[in-house]
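The form predicted alone is given below as one chain in structure tokens.
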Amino acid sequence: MSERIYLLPLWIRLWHWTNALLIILLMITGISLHFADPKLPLVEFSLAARLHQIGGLALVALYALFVVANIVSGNWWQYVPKPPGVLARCWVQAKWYMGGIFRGEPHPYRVSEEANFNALQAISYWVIMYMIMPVMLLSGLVFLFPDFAPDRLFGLDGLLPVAILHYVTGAAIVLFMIIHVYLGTTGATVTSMFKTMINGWHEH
């Protein structure tokens, strides 16, 4: 018999896919703009920057809504591992990532309303979404408004250290959106975590 839970409501959906947008938007011109040669780019080069400007922008903004209603809403929580025995069930966790999974053995954590993540999507998510993210976009701003940026950090143009943030910082989230759409495979059925995400019902 299978029970079905209202897991997440219609803001956080809309938040969600509207980021994963703007990130692939913000891979693709970024991509383009760094590695693409000059006369195969992915986008025209002057094209890529105003989108990677624009995309840039729509993210900052985004992101402050996602703070703010976090609070307000109080779904901050969500993002906080829940004692006790953090680290021993994050090690469950993975386990049955890397191998429990392949073996047919059950999820080890059972998704409520109260805690909608396991142990170690909590602490990954609190690390990209309140560490990695405002890094990345505060690098940004400062290569779109450059006067805002020292003349000299850590005896390099003051430009450099910033750009190597953004690209690492950027690379980050690129990655963690890979293994992300992974693991959302990794529900009852294959889709069933992409289900939940668009209609908000989560099904044990």
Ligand code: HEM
Second form
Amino acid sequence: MSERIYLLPLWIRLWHWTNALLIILLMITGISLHFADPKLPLVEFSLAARLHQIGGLALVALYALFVVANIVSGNWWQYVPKPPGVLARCWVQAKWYMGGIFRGEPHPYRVSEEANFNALQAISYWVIMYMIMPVMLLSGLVFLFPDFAPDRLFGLDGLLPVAILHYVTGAAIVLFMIIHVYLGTTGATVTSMFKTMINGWHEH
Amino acid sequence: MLASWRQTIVVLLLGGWGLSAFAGGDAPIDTATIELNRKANEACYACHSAAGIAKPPKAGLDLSKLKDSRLEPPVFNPSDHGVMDCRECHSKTHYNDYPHAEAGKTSTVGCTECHAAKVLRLEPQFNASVHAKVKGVKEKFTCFTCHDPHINIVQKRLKDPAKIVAQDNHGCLECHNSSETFAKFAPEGEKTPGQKKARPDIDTIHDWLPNTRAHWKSVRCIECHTPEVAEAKMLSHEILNKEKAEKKCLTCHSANSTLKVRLYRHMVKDEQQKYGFTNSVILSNSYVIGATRHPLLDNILIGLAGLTLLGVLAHGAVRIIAAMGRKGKE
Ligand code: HEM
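Write the structure block of the form predicted together with this ligand for the protein whose form predicted alone appears above.
Then the entire complex follows, led off by the chain already shown.
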């Protein structure tokens, strides 16, 4: 048995999997709405709209809980990349993904209870969770209550910028998710990081 | 049946002699005549306007009956009939003086007198409508139930889709969203003999449609409640019942949206893919999910997603191969 540390409290794990399921639901229904076409085998439009609205509201609520819980528990500190040498550490991490990982070199960053993200992770999670997510959620809310959208812009409907913002930030989150899931396989073994997210224990 | 035969003959005769352009026809009216007509109408506005009601031309007049009227020169003049003398429709003999003669009420000139050809074309559709099929409703339903001849402006002159929607939906919602007006037309209820059928709430009927209020503001009832229409043609006057009305979202929410041949048909020839959007004429008024897309942006995002997937798959493949290589060496 290798060394283990208890890394992730239950609330983070519950939040994480609910978040993941909601985003997958929103991705599938969002694609069905945007690319709606009688010839494409997507989720039926009105069902997609209904599921997307329910899922969207659930994600907004979940995000609010996430922010509050992060403040209360102090977990937000994990997302802050700590100077000095943030860029240098990012570079080390990136180099490992580009080379070391293929040569079977050990992970350059050792996870601890105090800091469970490497610098690259901290920055990308920070950007996604505190910059892109809020824009995506807010634009989704305006979409749901279009009276809050500007009336007109550049001779076009005022909902257009909201829709584009929503579409692009939604796409950014989906791209992030693809990479995120894949990087989940780069732990001690292919499955060990997924196990951590389920039982909370990290294997070095 | 007989009536419409008679009409056909009248149309043929009048058309043949080119007489449809007399005072009763719908040919364009020259500016001098328009000036004369507007001058003549001022006599009516002395009472029939907000200013007139507030300050009647004669002391002791009770104009309170007129308070619900929307008549005003700024409303009437730009309307389809705003070039006309009121008395072309409201008999010259009965409305020159006040109190108006009782006979005036029943002598209003019908649409057919001036628009015989149009009426001839529309009447079969009108007669196939839900409103012409229910006993007790059809007797009261006429052209001006929906068309206020003092206010309405034809689509190609109104242009702004938001205004077209407001005007055309007003015609339907006036009744279907007002229990008071609805009761004047409603038939007897099947379950409540002797009593008027209650008005079903318009949002409840359409509760399968998300955000009904947003839809009422950006599309017309007739978009879904009339049969399919050919390009550049006017919509039918046949209002479809709940079995036949359009329920498929993709009719509007897809690249090939029917809104192009319906609400936006007068604009569609100006389609220029503004800023690279498909159906950008629709976008001038509404963002319609699925219909107003940006193909370039779509392709970029699909491309990025494809590259990302390929990237992680390739990375994974190299990892597997490298790991097998290391195992081989051990
Ligand atoms: C990763 C998560 C999400 C993705 C990938 C996503 C994606 C999309 C896409 C592609 C559309 C179609 C828009 C268009 O064609 O321009 C859409 C529509 C919409 N989204 Fe999202 N979305 C997500 C989360 C949310 C959230 C959190 C809300 C918040 C309430 C929301 C609310 C809406 C609304 C209201 C619409 C309009 C359609 C409808 O009412 O069902 N979305 N979304």
